[in-house]
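We begin with a single chain expressed as structure tokens, specifically the form predicted alone.
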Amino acid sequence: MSASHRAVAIDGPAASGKSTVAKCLAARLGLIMVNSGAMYRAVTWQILQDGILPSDQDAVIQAFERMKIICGVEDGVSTISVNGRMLSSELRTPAVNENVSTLASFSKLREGLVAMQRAYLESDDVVMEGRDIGSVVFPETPFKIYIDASEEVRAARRSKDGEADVVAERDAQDSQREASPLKISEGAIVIDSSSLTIDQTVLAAQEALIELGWED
């Protein structure tokens, strides 16, 4: 971890609210918000565009190593382009939702994307959300938060957003994979957002940071 910049690690399962909380928290603190999951989704989208079978690990890694991936920042939020195309709505398609966990289980792919994630800390303080931020990307940061919610609440949120991926299946894939499984990092403060509004969850996250020693 950079000696001059700080990382707030926000982890949690699918539809726990971590992305929205991370974005709001970063805005309140004046930090850069980085969505690590967007990187995995971007690679997944390109793999599908290339007609590569997502389960073909060797072909996926070879294609990944050829991709031109640019990670940037716009209006305080991370951006990603692949092979010259800036991606946004493409990252939430049903096909990407269905296959991203498969690609995220490939250790070689994770190694490459983790390096890109860590690079953000070279120039800015960041709030980064994902599934292995506190355990793998920035294990030395003292600022670790785990956003959770019940399976029923998370499934309802997915449905409301028009996404039909099965939350329980995503949980199983993310927590049981061999490479960087989803887990609560040592020292992380857990926030259950099941019965909280976004504002209440963000406030809880701010209070957690203060408890963890954050100073403006």
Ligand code: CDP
Second form
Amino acid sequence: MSASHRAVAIDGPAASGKSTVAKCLAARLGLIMVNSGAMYRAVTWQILQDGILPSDQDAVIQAFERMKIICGVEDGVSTISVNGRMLSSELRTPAVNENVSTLASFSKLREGLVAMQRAYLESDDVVMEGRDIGSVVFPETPFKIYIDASEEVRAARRSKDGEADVVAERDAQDSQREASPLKISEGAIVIDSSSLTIDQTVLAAQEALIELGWED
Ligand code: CDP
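Show the other one: the form predicted together with this ligand, since we just had the form predicted alone.
Let us now look at the entire complex, which starts with that chain.
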């Protein structure tokens, strides 16, 4: 970890509320919010565009190595473009939801994206959310939070957002894969957001950070 910049790691399963909490926390604390899942989604979107079979690991990695991926920041939030196209709503299509966890199980792909995630810390303090931020991307940060919610609540949140998502399948794949599986990292404070409002969850996360030694 960079000596001068701090990383807040927020991990948790699909639709647990990580992104919303990370965004609010980052705004309150004046940090950059980085959505690491968007990177896995961007590669998945491009692979599907190229007509490559997501389960064909060799073809995926070859295509990934040729992709021109640019990670940036706009209004304090991470952005991503692939081959010159800035991606946003494309990242949340049902096809991307269905295939992203397959690509995320390829360790070569993870290595490449983890390097891009770590690069954010070279210039800024960040709140980064994902599955392996506390365990793999920034294992040395003391600021680790794991946000959970019951399966029913998470599925209901996604359908309320009008998004067709395979939450249970992605969770199973993300937790069972060999490469950097989703897990509670050592030292992380766990927040169950099932019966909390967004404000209550953000407050709980702020309190957790203070408990972990965060100082403004
Ligand atoms: O927001 P949501 O919980 O739906 O997922 P996301 O954060 O956008 O991540 C999409 C997928 O990318 C996850 O289901 C994982 O398969 C993968 N991912 C990962 O493996 N590691 C990360 N640090 C972030 C996402």
